[in-house]
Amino acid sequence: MTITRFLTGITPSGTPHLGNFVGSIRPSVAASRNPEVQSFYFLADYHALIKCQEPARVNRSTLEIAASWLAAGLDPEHVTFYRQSDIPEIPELTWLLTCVTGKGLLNRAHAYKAAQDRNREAGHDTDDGVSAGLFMYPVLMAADILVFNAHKVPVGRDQVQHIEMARDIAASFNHLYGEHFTLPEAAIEEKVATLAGLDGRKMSKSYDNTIPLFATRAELRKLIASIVTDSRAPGEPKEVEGSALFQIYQAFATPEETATMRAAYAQGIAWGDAKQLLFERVDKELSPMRERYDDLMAHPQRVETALRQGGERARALARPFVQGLREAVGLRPLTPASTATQKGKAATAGLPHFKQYREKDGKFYFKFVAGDGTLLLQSTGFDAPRDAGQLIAHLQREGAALTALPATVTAADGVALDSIVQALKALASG
């Protein structure tokens, strides 16, 4: 069975609300449950200080989108459910990533060139109140992507050029260093709801009408009777186009009972009998959830519990991986003592590994080392740091499926191939 790998991210800048549920919370945790993928749920709390330098505010934001994920049903034994800011690697990677993106590919970003169209529209210079962050975005989003070579990416038509950025940056480095990154694709939620808030304007924070996913039922009522509708009288027909109420209840409602409340906007329903219906049925869904979220929000070190372990798990797959990419760009001990004082850290986090070299003869090698530091693989000599890169990237690729060792690797004196082959499959399956 060929695994795929799904990676998704939120930001925590504000409490979670029915469009955050409707449009990535609820639809992730379905994806989640496909045992042909392997799902990586994170907090982009980096991401966060983008645009958020409010401490409070974020670190209230990460405990709430991560309780609402597991309230949800997100299993954390399941997926891999962790914190950005738990893996050091990401941020490293950000930096050799850094060092290959072209600064007229980032000056492309939407988000930079909307902040500048705001800033001459205003007549202030183009880039007042730009940060680096904010240029640097798109290289942080590639790092988040690329740290776990993630094959899909969710995203709204409105991200796709973050995803095409993050192969444009992948590619560059590939063809620099070798066949280190898979080329992630962006998966496309075509029906991606988005919802109306309590204004008929796209449910969002920024616009502050927004219906908080798990508010007591009390609150739930009473902003749902908030909701803004037009001055038809009980018994006049009502339209279902445009309507934010019916939106919101055709997204919680089976297909029968979108089809009872469109009978009923067709026959001149109160709007106040609409507005009880719409609280019941979002009610009815969300009640089992609020009682855990409840729950989880009264035990913080449950959720904190569960994305410390979550980011022992992506730590098992990052460390190696950009260890060996430290090694593809040059970073690597300058003398055969501190080399095997690395093989030495290597073999004690119990991980295979592959370590790359330079020897006098001036070519470059690689060796496939166990986790006890038991030589797997010995490589001959390439002319480029590059070829060796993209040997171990077909290696890697292969794994379970490899049935014979090419001609330029040669197998450790007693070492059968399934050794080798057991070896392939630990390392990539962290």
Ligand code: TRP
Second form
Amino acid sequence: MTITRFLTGITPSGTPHLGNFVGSIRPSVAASRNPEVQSFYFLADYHALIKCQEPARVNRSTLEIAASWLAAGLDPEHVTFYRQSDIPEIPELTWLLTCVTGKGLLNRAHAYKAAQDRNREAGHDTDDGVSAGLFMYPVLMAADILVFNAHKVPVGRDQVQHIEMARDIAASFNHLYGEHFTLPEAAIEEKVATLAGLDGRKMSKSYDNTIPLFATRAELRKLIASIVTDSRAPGEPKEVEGSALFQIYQAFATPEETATMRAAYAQGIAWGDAKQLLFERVDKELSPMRERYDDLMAHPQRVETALRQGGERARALARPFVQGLREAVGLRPLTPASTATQKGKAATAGLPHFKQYREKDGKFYFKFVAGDGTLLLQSTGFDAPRDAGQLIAHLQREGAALTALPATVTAADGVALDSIVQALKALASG
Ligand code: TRP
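In place of the form predicted on its own, the structure of the form predicted in complex with the ligand is requested.
The complete assembly is shown below, putting the previous chain first.
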């Protein structure tokens, strides 16, 4: 079984609405239950500062969004769920990446270009009101992704360019300093529809047509009653195409229920009755989650604790990884020779270690050996030493988080994955 690492960030700058639930929260929580997937979900609060300079709002939104994900069934035991600003290695890596990122690459970012275009149209200076934060946005996002070497990044289409930039930045770094980063890929969920809002356009904060995910029952009823419909009278057949009401119903109902609603439209159901059915259906889906949400909002400490614990787990990976990057770029102790030999001795004396060698078949191999000399892992043969090296780097990086072995290494007879993980941990902290 190969494990794919998924990572995605949510910018906390507003209150989650039904569109966020259908388009992002629900599919992500479902995906996180797949045993072949290791998920990293985080609140991108450093990103929020770029567009929102109201401290109370950033703070409130972080709580609301984290509580929404937990209420929707995200299991923080299984998913690494954290807050970006709890991981100091992210801004640290941002700087290392900034220094290998061409300014020209950032000049081409859509969000930055759009801000410039708006200024030009309004006859202002092109950089009017454009912060360096907006300009640097793609580098911070690259650091988010690369610090955990994520393979796949589920995002909306508007973010695809940022993932491509993260790949470019990672490739520049690898080219200069060696193969440290996995090149991430965007995972665009084609099947997930965007939800219609109250006015029939896409549900979005910028159109002010949203239904908050955890509105009270009374608010939910009122908002659903305000969804636009056409002026067809009760008894007149109604069109499902272009009906926001039908579209929202479909996003919550089973295929059978949807078929029944489609028939009711054809038979001329009154808009008021259709709205009542929609309200009941959505409320049925949301009310257990709403209860959990209200409970978490009343006990923010629980959310704080969950995020802190996730942050600790995330840092256990980020800390040694960024330490290795610091060394790679030359930020090292000034006495490299002496520290290296001491460490080298310690490795042969008592720490687990990797041994690389070449066999008569001309291929390159490695073993992973415990401090007492017991064989733990044996690799298959590789054509190039670099391939063996990359796999070793991968194992070192995964360390504590390793949940399965890559296909190209095998555990020695009678050695459990758990002992290998322990030895990798000992190696990382030694
Ligand atoms: N920029 C993303 C958005 O606005 C949020 C985000 C920040 C993100 N860092 C990320 C998404 C890393 C994926 C991976 O939607």
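Positions refer to the first chain, counted from 1. Heads up, when I say rigid core I mean the largest set of C-alphas that superpose within 1.5 Å between the two forms. The structure presented is a predicted model; accordingly, all values stated were derived computationally and were not measured.
**Student:** Answer yes if the CA of residue 396 moves 2 Å or more between these two forms after aligning the rigid core, and no otherwise.
**Tutor:** Residue 396: C-alpha displaced by 2 Å or more between these two forms.
**Student:** Hey, does residue 299 budge by 2 Å or more at the Cα between these two forms once the core is superposed?
**Tutor:** Comparing the forms between these two forms, which are aligned on their rigid core, residue 299 does not shift its C-alpha by 2 Å or more.
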